[in-house]
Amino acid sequence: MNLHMNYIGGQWVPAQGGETFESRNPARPSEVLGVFQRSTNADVDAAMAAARAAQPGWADTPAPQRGLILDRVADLLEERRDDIARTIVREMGKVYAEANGFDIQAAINTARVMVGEGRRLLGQTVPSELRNKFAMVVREPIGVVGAITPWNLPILLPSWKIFPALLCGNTVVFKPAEDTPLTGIKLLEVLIDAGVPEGVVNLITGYGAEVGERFVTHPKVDMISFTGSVPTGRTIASLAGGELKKVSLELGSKNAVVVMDDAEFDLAIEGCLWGGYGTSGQRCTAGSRVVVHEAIYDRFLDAFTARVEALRLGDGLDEGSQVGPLVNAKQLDRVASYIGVGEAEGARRITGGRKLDHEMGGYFFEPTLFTNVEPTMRIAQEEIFGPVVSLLKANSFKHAIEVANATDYGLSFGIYTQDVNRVFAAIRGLHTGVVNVNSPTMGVEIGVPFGGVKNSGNGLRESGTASIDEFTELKSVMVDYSGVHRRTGVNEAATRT
């Protein structure tokens, strides 16, 4: 049995209470895939104590020579990525390919995008209203900061935020999701090895509800960054706060995809699966509410059955897979409780809406699909994280608009239309943070800001040169050289003698 260590000061190390946990394949619960510490209180206590030791020493290294470290990042990526995507896939279950070619690829884009910041970090010159006088600002890292991932995206969520942490100044202390820690390990394996300094970046494994509250609210974390439930960050946010902490959150969603009259139809038909159905529902930008103009519905209906019908679950690994498994039987518990939801709100299930009893074992749920969806309905609402779709009618353009921002939250929506019109009518009217004209609602580009507004983030953004404002701190600086001392805003000409 491979046992895994936390890592703390540059040391591979046991919790120090003694106690582990297993991680396993989702789409063959019998293997076991590793045993990994179950950390507490105390394993938090050290891995700050490291990050706060190392981090005077990591911001005075220049930052082109910490984005020379990304780089290499983005090299050993590349040359690991197939052992890292076998991996994912067989620690949290999604197909192959969506490992490969998205989570890894796109950390591999966030590190090279950070090399290039290290050659910037810009700050700003301004006009001083006196003369012989200098204004400009800094950017200065914030100190030690908290990240907490959770386990879809279980590396390009964490590359999101501890490459331009760490590009910054700042040390990290990671915490993977329990469900994902072999991942975690193989990421801070290669920065490692990329040659990142002791201390500058410590993992600890196991349960959030178990060490979060320290991790928090700790006297020697200075940001958190966290990804993942609305109630989980409801409370990171309370926590923090009473310590006058910055915390950056990135939450739900319950998106929506608009598919009207004129879509290009085959398109919207392929868009809709992939967002719909892409990691099992499995990920905040899951497309799983369509909006569609009545003039076409039941072509829509008819077409998009069929397509989800002839979707193939299983093993991530295996060639012809195109839905894999629910992470856990916790998920998979919770993602068949709302098709009697659905139904007992008048929803009709079209499709799906059971678990498999696989040859493997493992944790599948079929593809379902609901119409006669309400907006105010509970499966139009609230996020299922799992491979649910609702379909939903429009009678016009206004009216789906409307049914699309009717929810709590607002991270990822689309619009699949020809009309140039219309497209910037939606991207005007849509309340989210990122809008997506004729493509799935799942992902952005690296060189974007990701984030959503309402229930779905606190207003700070990941994502391309956004991060650099997620992870530095402003400082103004003033130098006046006239060697006379004045009162900055008072008019010159009224000083002098």
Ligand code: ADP
The other form holds:
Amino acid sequence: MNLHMNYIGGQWVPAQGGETFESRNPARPSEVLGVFQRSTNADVDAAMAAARAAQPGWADTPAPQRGLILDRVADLLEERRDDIARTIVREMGKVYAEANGFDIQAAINTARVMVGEGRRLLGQTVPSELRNKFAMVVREPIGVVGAITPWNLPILLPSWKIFPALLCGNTVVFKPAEDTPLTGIKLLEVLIDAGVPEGVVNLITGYGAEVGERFVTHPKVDMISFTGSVPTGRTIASLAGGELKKVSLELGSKNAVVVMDDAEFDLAIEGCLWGGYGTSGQRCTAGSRVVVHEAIYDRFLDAFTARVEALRLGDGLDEGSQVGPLVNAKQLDRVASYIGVGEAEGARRITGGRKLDHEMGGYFFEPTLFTNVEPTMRIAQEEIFGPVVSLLKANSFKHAIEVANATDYGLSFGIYTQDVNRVFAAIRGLHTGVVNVNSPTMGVEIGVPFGGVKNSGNGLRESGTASIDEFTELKSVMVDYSGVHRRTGVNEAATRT
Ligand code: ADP
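Now show me the form predicted in complex with the ligand, since the one above was the form predicted on its own.
Time for the whole complex; same chain goes first.
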């Protein structure tokens, strides 16, 4: 039995309640990847206490030195990328190339950006209103950060939280998703081997529903950084709000890609295919609504259907697989339930729609395409988190933007067009945190902030330098070197020295 422990205060320890749970391969559910600690509130308490105790010493470590540890993290992720990528595939099902080329690469890039940030962590100097006075703004750690992450990007999303949180001088308690505990442990091993000191990063595995409330409201945690579903985000925000904890939320979306009549056709087909069906649609950036101009709608539908039907499903470790299984049986049933929902509302299923668990042995679902979809239908409004794309028709550019915006979400939208005027009008008009022009909605650049508007988050941004704002407090400092007592005020500033 491959039994794994929690990591608290520099020790691998069992959960105090003595319970465990298994992680299984969604492509072949009889394969157990390991047995993990089913933590309870007592384990949350121990992890928070360890993180709290280690925080002052870590904050006192010069930021460039903290950055050097992250340099080593990046090196170790490079060295171990094949093993970690295989673990991701076996644990949550995405194909190997995505795990290796995207998930792990983005984590490496994040670590490298943070190395540089260790030598910047820029504050500000500001001209004082008075003579002989100096005003500046410095950054300080927030304290103990609780990181709660989902299973769909089980290296990238923790790295977006843990690496900048550490770089900024915070200590961390990390709870990976219950579907990907082994990947979480592989990341922890990298951090430990890179030299992160005892107590600075801690991990507890288990079910969010069981430990979540204690985790979020714990007196020793200062901030919760969460990525996951909207309902859980709401729960966390209200729990954290009651305690006035800081909270950062990256939630779901119902992204739209506009394909205009002047789009480079093949490029748009390719981008919508990857955006809609990559990671089996299990991405908060999935392009699950494609809004096509009526002039090319029929041609697009034919060409897109042919490509969707040609997608090869299979185990993510098999070379030819393009689409892997869904993460678990519950998700398979949930996605399947949307087929009836769409049809009942009058959408037309063009292809797909079947569970393939009996034929293929794992939680596979056929890549599915709906047409005749109206913007108000549930399949156009709700995040399905599966390989299900809805095609919507627009009769003008303006109409297309309206349809794209007709959602409660706004994370990563896109447009395919060759018209520069439409490009800029779309950049302004799409109500979203990320806009992709002539490229798929899925994918991130580490150099730019990532996050959404409306129900896709609570306003903070992650990725690259933006995450420094997420994980630091600003402290304003005024140094009066006049030797004179002055009451700072606007009029005084103008008149007194
Ligand atoms: P998903 O549907 O993608 O699994 P969830 O929001 O349920 O999304 O889960 C994302 C993460 O949130 C997981 O690590 C999960 O354990 C955790 N989680 C689930 N429920 C809670 C909760 N009530 N409080 C805190 N964390 C939770």
